[in-house]
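As a starting point, one isolated chain is supplied in C-alpha cells, in the form predicted alone.
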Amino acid sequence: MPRSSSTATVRTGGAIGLLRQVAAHSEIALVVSLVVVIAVFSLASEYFLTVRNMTNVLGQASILLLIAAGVAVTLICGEVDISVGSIVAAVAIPLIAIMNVTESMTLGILGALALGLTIGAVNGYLVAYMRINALIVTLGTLFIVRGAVYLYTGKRAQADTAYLESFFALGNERLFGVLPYPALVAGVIVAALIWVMRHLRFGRRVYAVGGSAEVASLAGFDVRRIKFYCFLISATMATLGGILLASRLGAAVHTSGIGYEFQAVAAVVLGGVSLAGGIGSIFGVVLGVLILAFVANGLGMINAPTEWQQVITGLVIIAAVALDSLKKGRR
C-alpha cells in the first residue's frame, strides 16, 4: 500500500475513533454543544442572551420536553410511539368541554388524562399483547385520532369560555415574574421521570427489556406488561403537554400537535437514546430538546427563514443516527 494511502487510512480511522469516543460520552458532548449554540447565537444577536429570552425558550420548550421524554421511554424499551402529536390535539377537547360545563380545571384535567390513557392503553395492548409492530400501530393511531379530532371539531377551534384564572396561569403566567409555569411543571415531571428511570426497579427493567426482551423474559421480567406501561407513560406525557398547550392557546385547536412527533424523535435521538433500545437517558433528552429549542430561537433572532429549522431538524436526526451507529461499532 502506498504511504499516502496508508496515512489517509490512519487519519480516517483516527477520526472515526474520535467520533466514537464522543458518541460514548453523549451527555458531555451535548452539554458542550448546548454551550456552543448559546455562545454562537449570543454573538449573532444582542437580544439572545437575555433573561427574558432565555426564560421564553424554556417555556416554549416545555411542551416538547414532556412529549419527548415519553417517547424516549418507549424507545428505551425497544418500541416507538409516533401517535403523540395527535394525542396532544385530542386530549384538549374533553379538557375544554368539561371545564366549560363544570368550571372545574381539576375535572377537565381528569377528563384529558382519561382520554390520553385510553389511547395509550390501546397502543400498548396492540403492541405488547397482540404483538403488532409499534410503528404501524402508532402510525395508525396518529391518523385515526387526528381524523376523529377533525370530525368532532369540524376543523374549528373549541374556545375556553370558562375563563378560569388558574387554567390561564398554568400556561401563561410566570413564577416570581421570571420562570414560566409550563417550564416549572415540565421540569418537575421530567425530573421525577429521570429518578424513576435511574433508581426504581421499573426503570432498570425498561432498560433490560430494551436491551434484550428475550433475556429479560428469561430473567423473569413480564416483558409485555413493561412495554404496556411504557406506552401509558408516553401517552400520559403527551397528555400533559396537550394540557399546557391548550392553556397557552385558550382553546382546543384541531391542528395542535402537528409535527410534534417528529420534533420529539429528533430530540430523543439527539439526546443519545438508541433506536435499537436499551440505551440512553432522559437527561440526555432534556439536553437534546434544549439544543433544538435554542437553535430555533437563535435562527428566529437572526431572521433566518423558518424552513431552515426543518432542514436543521432533519440534519440532526441523520447525525444522531450516525452517532448511534458509531456507538454500536464501538461495542
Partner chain sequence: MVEDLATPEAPQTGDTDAARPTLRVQGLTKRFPGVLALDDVSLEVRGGEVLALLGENGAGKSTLIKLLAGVYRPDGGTIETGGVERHFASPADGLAAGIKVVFQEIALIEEFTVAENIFLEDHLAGRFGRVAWDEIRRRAAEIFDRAGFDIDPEVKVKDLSISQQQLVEISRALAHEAKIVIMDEPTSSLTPAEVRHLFGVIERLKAMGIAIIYVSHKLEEIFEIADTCVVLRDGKWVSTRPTAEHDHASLIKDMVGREITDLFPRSDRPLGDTVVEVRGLSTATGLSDIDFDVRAGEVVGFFGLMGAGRTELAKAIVGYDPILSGEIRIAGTQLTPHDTRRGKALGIGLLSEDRKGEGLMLEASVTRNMTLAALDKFTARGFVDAAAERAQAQSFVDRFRIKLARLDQPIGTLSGGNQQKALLSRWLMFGLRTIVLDEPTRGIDVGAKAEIFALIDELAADGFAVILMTSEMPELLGLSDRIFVLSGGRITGSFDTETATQEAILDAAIK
Contents of the next structure:
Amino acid sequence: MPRSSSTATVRTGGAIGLLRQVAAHSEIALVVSLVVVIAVFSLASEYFLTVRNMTNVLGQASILLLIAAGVAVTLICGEVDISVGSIVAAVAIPLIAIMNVTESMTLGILGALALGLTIGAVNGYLVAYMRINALIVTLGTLFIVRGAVYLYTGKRAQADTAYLESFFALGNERLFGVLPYPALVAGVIVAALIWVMRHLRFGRRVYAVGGSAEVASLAGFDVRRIKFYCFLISATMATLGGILLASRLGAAVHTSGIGYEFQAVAAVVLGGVSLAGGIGSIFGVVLGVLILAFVANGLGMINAPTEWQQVITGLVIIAAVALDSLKKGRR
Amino acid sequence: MVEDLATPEAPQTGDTDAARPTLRVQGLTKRFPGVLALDDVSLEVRGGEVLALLGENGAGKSTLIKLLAGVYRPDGGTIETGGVERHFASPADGLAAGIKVVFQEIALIEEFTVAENIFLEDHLAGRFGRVAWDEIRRRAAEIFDRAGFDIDPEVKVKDLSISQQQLVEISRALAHEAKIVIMDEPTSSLTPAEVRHLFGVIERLKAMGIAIIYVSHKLEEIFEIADTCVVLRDGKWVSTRPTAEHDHASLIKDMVGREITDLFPRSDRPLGDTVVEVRGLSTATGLSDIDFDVRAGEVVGFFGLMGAGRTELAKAIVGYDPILSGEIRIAGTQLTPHDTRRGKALGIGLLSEDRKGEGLMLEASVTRNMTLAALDKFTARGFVDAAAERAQAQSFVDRFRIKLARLDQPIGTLSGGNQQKALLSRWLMFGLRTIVLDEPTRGIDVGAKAEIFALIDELAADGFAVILMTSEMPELLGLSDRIFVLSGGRITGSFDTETATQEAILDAAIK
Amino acid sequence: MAVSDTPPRPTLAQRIMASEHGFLALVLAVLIVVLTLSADRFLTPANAVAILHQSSLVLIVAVGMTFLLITAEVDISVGASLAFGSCVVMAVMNETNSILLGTLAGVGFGAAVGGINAVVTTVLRVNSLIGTIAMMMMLQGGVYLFTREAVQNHHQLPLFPKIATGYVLGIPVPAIIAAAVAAVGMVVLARMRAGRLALAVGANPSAARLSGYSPERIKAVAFVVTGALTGLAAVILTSLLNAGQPTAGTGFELTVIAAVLLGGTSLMGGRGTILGTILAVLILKVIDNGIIQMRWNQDLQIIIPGIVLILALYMDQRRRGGAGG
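Alongside the form predicted alone that was just displayed, please also present the structure of the form predicted in complex with the partner chain.
Everything in the complex follows now, all chains and molecules, and the chain you saw is the first one.
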C-alpha cells in the first residue's frame, strides 16, 4: 500500500474497516438487515416484492410504529412506558362513543387524545415528580386502565354506529389507491417526531436527560418536567395508534392492544435504543419495526405457520441485543 | 448571551474599575444535618489571577465550589460577581452570572458531539426552539481557534481523553463568556504532558482576563501556577497569602494545623517464602510483560500515575480480569485467570479502590459485609450459623476499633475509614495470606489513615504478603519494603525503599 | 453520614409502618376485618380454603421470582412457560400414562426454559427484561406450533386431577405444595449460604465476584429455580384444568411480578423477603376474593392490584426518605 494513503488506512482500514463502521452505526446495520430480509423473501416468494404487498406491510406496521416510537422516547429519556397497550384499548372508547353521539370525527379524536394525555400525565407525574420506578408505575396503569376498559365496556366491543366515511377511510383506504392511510398518518407523525428529537432543543434535552440526568440538571434543565413530557408523548403516540386500530376494526374492542407493550419494547431495542437511556434514534426504531413487519409478512408469504413469526422475532431480538452487548463488552 | 467571540482581548478592558474583584465571597456558611460544612468563609479573586484553594478532605473545598456553582444554596453570607450580589437557584444561574465550574467528574453528555456539549445549555436555539446546528459548529470551531485547542468539534465526547474533555468544559466557559473558571482537582487524572498543556491553557485564560480558582492538594502545582493561596480547614478559613510568601512547610502547616509524626510505623518484618510470582503478564486492559515476585512478610508497593495500570494489575493478579499471556503463581500454584474463586482458594484477594462500586453492600448490615468472603466458615450443610458469624464480626470490630452503634446497622452509615476497616476484615476473616490493596486510604481522613497504615504494617509483620497499589508518594515510601513503578502498563522502575528517591520514582513514572 | 444520637422511642404505629412486613400484615388484617364485616360468607372455612387455593399457583412462581429479583434479574416468560409447560405435561402423560413422568417433564421443561434464559442473560449478556420478553414471544409462538388446541386428557389416570382438587386434612393439595415451596424458600433466603449469596450478588455484583463468587452462576441458579417452579405450577394447573391449555398464563407474569414487588423486593436487587412475597400474594388474592364476595364487578380484579402496587411503592418511597426506588 502506498505511503501517502497511510492515514486513510488508519481511519478506514479497507473492507474490514468499512464493516467495522457498519457495525458501529447500528442504523446502517439495520438498513442492511432490512435489505437482506426483503431480498431473502423476494427470492422465496414471487408475491412478496410487489407494490401491493409492500404497501400492505407498511399499513400493518403503522400502528406498532406509532406506539414503538412513543415508547422509544421514554427509553431515550431513561425511563420506560409499558402501559401503551392498555392506552390503545382505552382511547377507542371515548373516540367511538363521542362519534356515535356527535357524528364528528374531530370531536371523537379530541376525546381520545384527552383520555390518552390524562393517562400519560398520571404516568409522568408518578414517575417524574413522585419518583416511583417507571416500570412499576406503568405496570400498574397497564392493569388499571385495562381493568377500567373491561369494567366500562362489560367486555363487549363498542361498535361504531356513526359510520363516518372519513373515519372508515382513515384505517382502511389508500391514498390514490396505493398507500394505506394508516401508513401515511404514521409516516408523517413519526417523521415529525424524528425531526423533533434531532432538531428541536426539547429533543436534544430528552437525550441529555437520558444520557446523564445529573449533567442535564447541572446545565439547568428541569429534568422532571422533561421526563413528564416524554410520558405525554408516549401516551399521545399510543392514542394515535389506538385511533387507527379502532378505525380498522370499526369498533372499540376491549382486548385490543394486549401485548403491544412487549412488541413495542422489542422493536425499539432491535432499533438500537439502549435500555440505559440517551442512546438510539427514532429512525432506528422505524427500521426495527419494519424488519419485524417484513419478517412476519414474508413468513406468511411462504406459508409458514404465523406463529413462526413470534419465534423468529424473539430470536432476532436476542441475537441483536447479544451482538450489541458482546461488542461493547469486549471493548 | 454570547457576543461576537471574534473580538480580540476585549474582557481586559471590560471592567471600568480594575481594582474591583471579579468575584467576592463574604461570610459564606453552609450547614448539613449535624455538620457545619462551611463556616463564615470569605475570599476575593480578580481577573487574570489564579487563586489556589487548598485543604484536606473535608476541609470544605467542595462545599464552597458547589455554593459558587449554584448546586447548593448558602445558609449565610453573600456571593458577588462584577459588583452585583447573586443568588443562584441552579447551576445555570451560576453560569449566567459568569461562574463556570469544571468538576472532577466531567459534566458532559458522552453521546453528544463536542460542539453540542459546548452549547448544551441553550443549543443556540432560535424561534420554536429549533437547534442552530450550523451556528453551533461554527462557534465551537471559533472558540477552539481562539483558545488554541486542537479538538474536532464533530467527534463524540465519549471518544475524547479526560484532558480533552476538560478543554471542552473550559470551552463551555468561554462560550458563555464566563469571568470566573473554577477547576476542581483538574490534574488528578492527567498525564504529566497533559498537565503541562493544561497549565498553558490556564496562562491563556489569565491573559484573557479570566479569574481562576484552582483546587488541588498537589503542592508542586500550586507553587507553579497560583498567585494566591487560600487555605481551609474543617470548614473554616485559615489563611490567605500570596504564593510567594509560602513554602511547603508553611502550606502543610496551614492545611493540617498540626504536625503529623510517625504516620508510618515499621515493625520488624521477617521475610518468608516467595508467595507471588508473576511472569510475562499481559492483558487486554493494557498491561504488558509484567514480572515480579513478592515474599511473605513484605510490603511491595506499586506506584503509578492515573492510567499507569495499577488497578488493572491488581485485578489481573487476583483473577478478576482475563489475561492475554503470562503466568501468575500463588504459593507455587498457578492461578486460573478470570476466576476469583480460584484466587481466593489460593489465598489472594483484593481490597478495591472503588469502595462503593466494588466493595460495599451499602444497605446490608456491617456483619454481613464483613463475613461475605468467609461465609463458608460459618456454613454447615448449607446453613449459615448466625451466632458464630456475629461473634466473629464482633471480634474484628474490637480488634480494629471499628466505630459503630450496632453490628446490624447498614454499612453505608459508617464513615469511610470504618468502612475500609470492615472490608479489610472481610478478607482477614477469610484467612488469606496475600492481600492486594488498591489505594487503601482513598477518601479517608488523616486519623483513620494512620490506623490503616498501622494495620498494614501489622499484617506484614504477621507474615502476610502485601501488594500495595498507590499514587500517594508518602504512603508508598512510608509502607513499602520494595517499590515498582508502573507507567503505560509496564514496569518502568524498581527500587529498594532505602535507596529510592522521590525524583527517581517520579522519573520512572513519567517514562 | 454520622451515626445519629439515640432517637426518640418510636410509637407502635411508627414501628409497624417502618418495619419490613408490619405494613403489609396490617393491610392484610384490615382487609380481612373489613371483608368479614361486609360479606357474611367471607370468613368461612370454605372461603379461606378457596383463597389458599387461588394463591397457590402465583405463590409457587413468586418464590422463584423473589430470588431472581433479589439477584437483580427478572423473568417475563413465566406466563408463557406456564402455558407451554401445561401442554407438555398433558402430552407426556397421554403418551406414557405416568403421573411421575408427566410431572418430571413439566418441571424439566420449566427448568430448561429457565436455563436458556440464564444463558441468554449471563453468557450472551442480554438484559433479562428484553431476553425474557423475547423468550415469552418464542414460547407463545412455539406452543401453537406444538399444539393447535388444548391438549385433552386421553390418559386413564383418575388420580391426576385430584392433585389440584384434592385435600389433605382439609387443606387443598396445591396450597400444601405452595406452602412447602415458600417454607423452603424462606429458609434458604434467611438461613442458608445460597440465599446470602443471592442477596450479595444483587447488592453488589463486583463485590461478590471479588469475594470469590461467580455472579453469573448464582444468577443462573435463580433463573433455573424460577423456571422449575414455573414447571411445577404448570403441573398443578394441568391437573386443575385436566388439560394442557396453550392460552393459559396470559398476564400471569405481571401478577407474579406485581406480588413480588408489593412484597418489598427491590427491582434493583439485593433486598427482599419471602414473607413479604407471601403477604403480598395473600393481599392480592384476598382482594380478588373480596371482589367476588362483595358481588362487585370482577373486572376490578385487575384494577385494584394496579392501584395497590403503585400505592405500595409510593409508601415505600416515603418510608425510605425519597431516595432511589
